[in-house]
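In structure tokens, the next block holds one chain alone, the form predicted on its own.
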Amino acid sequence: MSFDSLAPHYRWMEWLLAGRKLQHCRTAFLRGLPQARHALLLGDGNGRFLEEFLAAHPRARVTCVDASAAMIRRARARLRARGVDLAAVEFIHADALAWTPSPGTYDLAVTHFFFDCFRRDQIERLLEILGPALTSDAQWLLADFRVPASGFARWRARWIVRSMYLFFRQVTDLPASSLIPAEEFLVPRGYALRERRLSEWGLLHTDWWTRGVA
């Protein structure tokens, strides 16, 4: 799986789908989190979440790992482009799937849009992977699809990932081909739902998940 190929246009492929809608999930619960010490984030791409983070949270360290050096080259661009100081941010290219980080050391965990790239058994290993890398008191913000239970919506929803899912398994060779609840591998870990907005009809949501709080 490779999203280098993309990086030069998935700006403006965004734009012309969604317009700011997803972006507006990313960002959904930025101003209420509690301020982060260390904040790991998953496949952030171009980084446009990582700027407005960033912003909310100055003095927050960043480690940002994704597996296309295309797109951690434009977001390394983009931010200095806009006088952002990189002093706290650390790029990792790395597959998540591959990559071992130090046990203890983040507070907040972000995977927008990212999850829904992988199969189940990948996502209960990169849960694995993670575990131990987040702090007791750990808050995760996740972004992504969902397919509403009944109705028009459910079916809109269905044609809209279905063909997501063809574009990008073609273009780069994504493993997954559906999506899986958040909640099927969060909350057996001990995490708990604090929040979650929709929106698109219930094609989007955004959720704030906390570790160790009911």
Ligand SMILES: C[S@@+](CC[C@H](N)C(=O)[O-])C[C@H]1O[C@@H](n2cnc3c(N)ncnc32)[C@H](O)[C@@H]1O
Second form
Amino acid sequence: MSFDSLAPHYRWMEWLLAGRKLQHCRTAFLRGLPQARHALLLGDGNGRFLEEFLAAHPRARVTCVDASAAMIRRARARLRARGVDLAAVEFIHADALAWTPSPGTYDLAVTHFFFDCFRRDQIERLLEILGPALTSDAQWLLADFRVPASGFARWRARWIVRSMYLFFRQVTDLPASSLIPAEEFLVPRGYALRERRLSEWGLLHTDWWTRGVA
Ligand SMILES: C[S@@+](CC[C@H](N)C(=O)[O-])C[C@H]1O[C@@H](n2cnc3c(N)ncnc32)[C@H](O)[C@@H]1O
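Shown: the form predicted on its own; wanted: the form predicted together with the named molecule:
Below is the entire complex, every chain and molecule, led by the chain shown above.
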């Protein structure tokens, strides 16, 4: 899988199809979070979340892991163009499934529109990798698509999600073909949902999870 070919088009496509809706999801909890010491951003892409994160958490260190070199280049360029100091940011070009983080390092994980790229077995593997790397009181921000339980909202979401998978599987060779709800993999591993906000008829969710007690 590679997002390299999509990287130059990601921003305008998002703007055309969703306006600022996804960015609202990404940043919904940024200012309510306790100040992060060391944040881990998995698959942050072109750096739009990173930019807002650094403004809201100016003392945090940040590690960004992304499998797409083109996405990382765009993130760097975006932040440099805006005069953002990148001294506290480490970009790692790696497959998160094959990456070994240091234990007990991160008090914040951010996985926006990231888990929808993976099959269930790969998500389980990612959680195995991340578990030891997060502190015992870590916070976790996660925005993604979802399919509501019933009604027109469900029908609409299924149509949109199916179209997206058709497109992304064609262009990026995405291994996933369906969404796995976050609660199915985070709750059994001891994460608690502190807050969830839904938008777009329930098609989008943005979550604030905590490790341990919410
Ligand atoms: C759907 S995009 C989401 C980008 C961004 N987080 C957002 O909110 O729009 C998925 C991102 O995850 C990265 N990615 C996909 N698979 C990955 C993997 N196995 N390891 C690391 N990054 C990966 C892609 O390169 C891309 O930047």
